[in-house]
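As a starting point, one isolated chain is supplied in structure tokens, in the form predicted on its own.
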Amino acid sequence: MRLYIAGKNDTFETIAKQYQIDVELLRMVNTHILHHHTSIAGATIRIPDGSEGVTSGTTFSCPPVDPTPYLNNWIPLASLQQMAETEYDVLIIGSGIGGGAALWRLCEHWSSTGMKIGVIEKGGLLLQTHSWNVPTLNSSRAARLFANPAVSTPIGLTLPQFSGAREVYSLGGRTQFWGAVTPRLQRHEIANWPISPEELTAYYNIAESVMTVSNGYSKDSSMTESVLNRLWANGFTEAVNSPLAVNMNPTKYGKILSSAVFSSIDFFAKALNTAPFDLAVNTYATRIVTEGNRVIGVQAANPDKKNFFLRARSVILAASALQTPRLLLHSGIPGRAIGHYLTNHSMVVTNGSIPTASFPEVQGTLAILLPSTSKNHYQVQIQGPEPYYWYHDMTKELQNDGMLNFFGGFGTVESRFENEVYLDYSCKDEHGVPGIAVNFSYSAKDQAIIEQIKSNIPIIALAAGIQLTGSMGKPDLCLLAPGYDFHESGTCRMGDDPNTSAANRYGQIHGISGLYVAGNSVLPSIGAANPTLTAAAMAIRTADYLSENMSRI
């Protein structure tokens, strides 16, 4: 093949003729150049010689044509140079569970309408799906890269009332790692809330349905239903198999389901195979842009520094509920309840086994959750063994005793507006972005509630036949530092009094049109359930709202 240099005059059909071959053809190998109809002046042409085109009657060869344009990546990226050159319906800042679950949404809604939709990810590209998903990544591999500095950021460092916080900025963020339990809240836990409980059914059954979440991953292992009936018949009637984000479906007929446990990644996925939308890593949202009493876009910088301001008819702040007060106290968003009602949940664990000798076959994963009352305001999970609870292929060795991989309570941790994230004008990055410092305290409340898992964690383990490793025969009970549940939120919370709240019911900040937050941080309180469920719920219903009200902003 010959390369040709096209001049002023060149079209595909000089070339062509000058070259004796058919045009069909020379189009066909020469699909770099988009548009034929437009001037190919100064373009590479590719030559093909004669063994490339029809030689005689019936017989001929097709020339090899890359497929293009070319992508660097295992997801389409787009440069922030080319983002700001765009305007976007809407832009969304952040790629966890509020950020992904409202991208797949919107497409679903935008499929066929031309709406642009960006995203923007502070971090950079880590794993192409959850971890566990990963072949050469076991229960300790996966803890020891989740616990590393550059893979998850230990911000609690520097919070010390707060000091078990991490973050993942990457791809997919702290969903990539998450231990996949997905609880509704219950119904008093949500008491209070803006939105009446069947609206949020509703909305739970969509994400339920795109997320993969059913009872289905330690079904009819007898380890599970064994220890089921061992608490019913002890008076702990409420304990259930664990819901979990698992696709419990086999590949076939060619659809390939690769991805068993679902991460964020997956409702990107889904999005890119709905609509177009642009997506750029490592990209740095520095201030939201304000015009009167309506956003207009984004100040973001790249790794160089160099600052791009995109534009946006609307804004979807999924940051995380540390991150996403600091960008609107950094913005001079105004909002009393801004940064406040910081709510996570207590934590305490202990460490036990469980002798597996009087278990059937299959015994299979142990994978139960003891969800809050109305009387115990906590949620118990049990989950083993241990290396077993996830691995991939290995040799499982026959054990006498089953180590269990987490067995610990939730507490629920009331919503205090003394609770706060705010911003340290002391200690600035890069960007000239203040840093963040945290007032976190729990109540008599939260106290009384952590006392109150301590006292039956032994009680439910001597339930479920569970035996406590702690030395001397005692229980091994230990509370975690506020931050490491990761489940913090509550800090642009939703409501429908600005005095209290940050957004309305819909997620829209008090007082400025088209200017959204999802995620961890709308949520009003989680009670003792993991909040991931909810988030996506919620950010779905937003995105709803969004679409619907488009013509308005």
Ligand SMILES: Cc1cc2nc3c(=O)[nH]c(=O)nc-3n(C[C@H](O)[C@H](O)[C@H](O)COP(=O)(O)OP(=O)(O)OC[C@H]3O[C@@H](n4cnc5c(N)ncnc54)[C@H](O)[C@@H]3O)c2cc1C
The other form holds:
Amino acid sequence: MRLYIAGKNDTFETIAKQYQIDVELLRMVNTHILHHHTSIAGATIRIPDGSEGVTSGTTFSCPPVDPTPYLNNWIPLASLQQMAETEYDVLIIGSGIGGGAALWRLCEHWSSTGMKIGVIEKGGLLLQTHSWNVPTLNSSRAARLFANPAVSTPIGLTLPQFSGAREVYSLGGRTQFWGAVTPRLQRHEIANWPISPEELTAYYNIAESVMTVSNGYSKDSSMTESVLNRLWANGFTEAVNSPLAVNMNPTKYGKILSSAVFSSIDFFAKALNTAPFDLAVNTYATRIVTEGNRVIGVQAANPDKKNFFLRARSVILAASALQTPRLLLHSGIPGRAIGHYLTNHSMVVTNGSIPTASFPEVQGTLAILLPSTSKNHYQVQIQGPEPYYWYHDMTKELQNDGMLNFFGGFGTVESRFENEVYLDYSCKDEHGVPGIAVNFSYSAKDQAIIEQIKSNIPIIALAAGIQLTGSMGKPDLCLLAPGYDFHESGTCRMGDDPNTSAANRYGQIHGISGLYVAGNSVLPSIGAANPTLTAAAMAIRTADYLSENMSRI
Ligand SMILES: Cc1cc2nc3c(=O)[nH]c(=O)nc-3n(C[C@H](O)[C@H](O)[C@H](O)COP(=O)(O)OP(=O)(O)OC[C@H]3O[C@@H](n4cnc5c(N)ncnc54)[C@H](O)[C@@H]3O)c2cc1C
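Form predicted in complex with the named molecule, following the form predicted on its own:
Full complex below, order starting with the chain above.
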């Protein structure tokens, strides 16, 4: 390769003629010159080997540096217009835990297969990571950021029976703010599932590994150790160090990741380093399009409200337990159970403090979980101390008593047909998609569990040495409004019977080939355990099924 400095009247054509080379070849090796049709006078032109001519400059000089195609964001984005030109093998809607986990797994399977994966997400790029990883956000500041209606949408304001619900429309969905508490469902909680406990265990293992779930976060803390000992001594033998999706693993280069908390954005980062995929944000899926009994694509709108049709051989709908059934119902997808069996956790909260005088040394982080048992159908979490729970710079002893930042119980809620999300045609959004309404109530059995939590939390507090201070401006204990747990699930649940389930055991909508659901909506039940680990495990399983059953035609 030689270099030539273009003269005043030179063009690519004249230079190609002069060196008797193909003009397209000349252009190809000179992509650093952006505007082929404007003057190239003075530009350094690369002359491919084998051509005759005069070189200019010295062979010691570096070749001209190509203008680097720069990124506008930390993650490459595609426009909806560009995506409309591709037929996707799998198109994922939503980038929360369901969408993120499915994407990661598909990219693992299809790293060099040429299979085409696309993702569309309604929201934009709110945070580049999980909120607790931002050093300025300790527990209370992160909670206040989350409370901002511009950050999380208080959708429950129009849902009187589910008034605590909030959505986060942005890349990562609600996992940007989640608490990362990641217990498995207990055996007695999956008795009615369409898959075996052994298979679920295998997928828990995969999900825990990729989400770096461990009980190490509070392992060395003297506060956690002492409180656990008190609980065990008082008969609460089920209490454990809380499992958290926090990367505590040392690498061979040192402990570089110990403060990172998993969010679905981690899934995107991992996927990005494995296989190419297209991602469009600020892109609203407005309709699932089917032909006969198979999915053929998705209609979606960009921020300018322009509609595009995205062709797809398969679609994974992971838009949350409230939005996923909305889109299916609006698209006329048949299924008696779609939108029904809405479940959540009844959430009884209090707060308290722990006298620190009784601890021998720097106290550390308190993270304890009491899982449900076959007798007690609720889970209790004890977390603190504020403000160091997440920003655990605990090199000094606490001056005052340790205030908890969460102390409460999640009660099991029955999956009942009458608890449902349905379309509210009286209010349509700007794209003509009807809003949602919710019918929701706690059954007599749910109420009995709520009473059980209410009477047992003070006993647990006494055993743990916690002084109750009350919560949300209320004394002692209070029951939060339904939806406030943010664990809503089950509205497109898996099962073998299309009468009582929306999707089959692999997450495929009954009777519609190529259309899958992922995320909390697909879970048949959630017992008393925080649901996100289970949703990730199931999304990974759906991706495995898809990759086994699809190949490039
Ligand atoms: C403060 C807080 C703390 C929490 N703590 C925990 C915890 O400790 N442990 C736990 O297990 N869970 C916790 N959760 C719950 C957890 O965040 C959810 O279980 C999980 O995020 C659900 O994942 P998802 O994929 O189903 O839905 P989401 O995370 O809600 O993701 C859905 C995505 O779909 C997008 N979307 C919606 N509609 C459309 C559309 N039409 N077109 C395109 N995109 C669309 C949304 O913008 C969103 O990004 C917590 C939640 C909150 C808010």
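Numbering follows the first chain given and starts at 1. Think of the rigid core as the biggest set of C-alphas that the two forms share within 1.5 Å after superposition. Since the model is a prediction, treat every value here as computed from it, not as a measurement.
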| property | result |
| --- | --- |
| Core-aligned CA displacement of residue 69 at least 2 Å between these two forms | yes |
| Exceeds or equals 2 Å, Cα of residue 499 between these two forms, core fit | no |
| Rigid core fit then residue 545 CA moved by 2 Å or more between these two forms | no |
